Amino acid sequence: MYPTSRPRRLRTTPAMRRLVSETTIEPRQLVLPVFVKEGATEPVPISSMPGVVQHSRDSLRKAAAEAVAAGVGGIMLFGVPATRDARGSAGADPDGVLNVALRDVRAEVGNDAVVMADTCLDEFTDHGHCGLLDEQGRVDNDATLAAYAELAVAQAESGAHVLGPSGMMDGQVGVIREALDVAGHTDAAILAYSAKYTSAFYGPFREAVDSQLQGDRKTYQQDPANVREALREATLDLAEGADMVMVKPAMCYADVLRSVAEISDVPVAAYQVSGEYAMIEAAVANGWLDRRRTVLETLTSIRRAGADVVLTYWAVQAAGWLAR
């Protein structure tokens, strides 16, 4: 005898499955990360991320408009400067590539999408680290905080709705919040990269931003073995005034994402990073995986683990699939 209640009854038709689906994805929950290259006159393909490019200013505006038309909730901007120095000076320069791009995108989309800025120095330093270095070549946490404050204010003045401090410096949220408030940008929000792991999945991103990094970031990004540390970091960021918190990467850290979501009283984001994108695209290119099914399954898993917002390079494609 079968039991009276049979779960398979709720799987019989597409309509039935839609009716009882527990986890949904909507385009508004997706954020598109984009790269803009100083001096580029046309998009520059990124070999390790098929379909993703370093944008020119013109192509960036077009991509931003397409994202809004698709219903994507936000756009996260990363700059690729022509010149770098030890202090990452181009990051806070009002005429630097990222700040110019922020103004371009705000002019294009206004408030129709949330415009976010990567508030970090790694794209702009000639050593590739996320902070300023001391005489021994170590990242100087407190000196870096002062640079982040300047960077955040410049980005807010260029039109960023959201600042995304991704460098994992202790105290970065509090320092940035104070600087924004003093400068009159009280409405600018902070998306704190609270649990950013020193992951092998960032490789293609290094190509995307022409990273100058030598060595690693293990002294300031988190050990992949640790979960309690992520909760401590998130708790500190929340206490300092973070408006959203982030777990990065997403797919290999679903347990961390769930744990952070359980303690957070603000929206939780997760970043489906470049290596996650690259390995799926490689499998698709070899005919081993179906792109649409795989992408939507991974996004569903990230949402199911607790993410309110997902940064993904498939944001526009996924939005189109979800609309059908």
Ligand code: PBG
Second form
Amino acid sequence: MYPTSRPRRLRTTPAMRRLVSETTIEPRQLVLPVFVKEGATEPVPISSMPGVVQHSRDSLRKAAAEAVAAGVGGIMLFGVPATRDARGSAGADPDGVLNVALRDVRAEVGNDAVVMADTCLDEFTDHGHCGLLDEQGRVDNDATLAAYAELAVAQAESGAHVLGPSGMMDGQVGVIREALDVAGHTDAAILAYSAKYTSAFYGPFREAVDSQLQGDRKTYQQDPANVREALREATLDLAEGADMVMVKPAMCYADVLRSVAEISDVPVAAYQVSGEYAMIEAAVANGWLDRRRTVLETLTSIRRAGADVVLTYWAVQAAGWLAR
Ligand code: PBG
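Having seen the form predicted alone, could you now give me the structure of the form predicted together with the named molecule?
Complete assembly follows, chain above in first position.
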């Protein structure tokens, strides 16, 4: 009695396995998220993200050069300002930490990597919300849109190739597109955080940006229970002119990623967020998981689920492993 089909034949040798492997990851498909802290004279470690730092201007330039040398496709910048206010004014200020850092990074890398900016207010507001608040303390969608337009133009003027609106306000992509075009930035692209869930996995990021948030983001970020809503959000962003769409977090949302990839006619990104990084690093530190194998398996899975581009704090390390 012989089995009629033997899938194991295709697993017999490394050469055979290599020949039939379906999913690849290349450094060019990875984006490194980075934090830059106003006034820092040297990098400040982030305790919940071992190996990740809040950069000084100098260390950020070095990190950007290192990422380009490793073949990483893009860099996503987040700013950590020294002072915050209710309107998040430091965001659009040309001398604000993120805009200064964008100019520094563009001076360093030119067009050798895609330079992206987080287009959101939460790092800059003293209440920590992603939008402006009304008199009752609720996030005011439409007032926020005007602030995002200003922020996006300032970031494009500072050299961002890509704007990444991450605040989940209705209409944000359309308003930003219009503002960029009117200001002459017709080539600046929009990476829409289309399906961004209200996730426990953002925990370490809050430390990374010294977040001031009390409460939660449940009135604007999506309920982890919902997938139809993600398709609705992505469809709206595509209609409003998104050049790429993103699903975030990545690992627990592979089904969402697959569904969005099926309807998207633009490249799809996934963000492997701070908590995904932290939990694997914690297990690695305990000797419970092998870093290289685990990270490459997660990145492969995210690609297999439908991501063209992956934002990951391991971008440079992974690029090094992939080059070997
Ligand atoms: C908000 C923003 C967040 C992240 C990226 N952009 C935090 C949040 O929505 O609470 C999280 C990224 C991560 O956890 O790695 N501007």
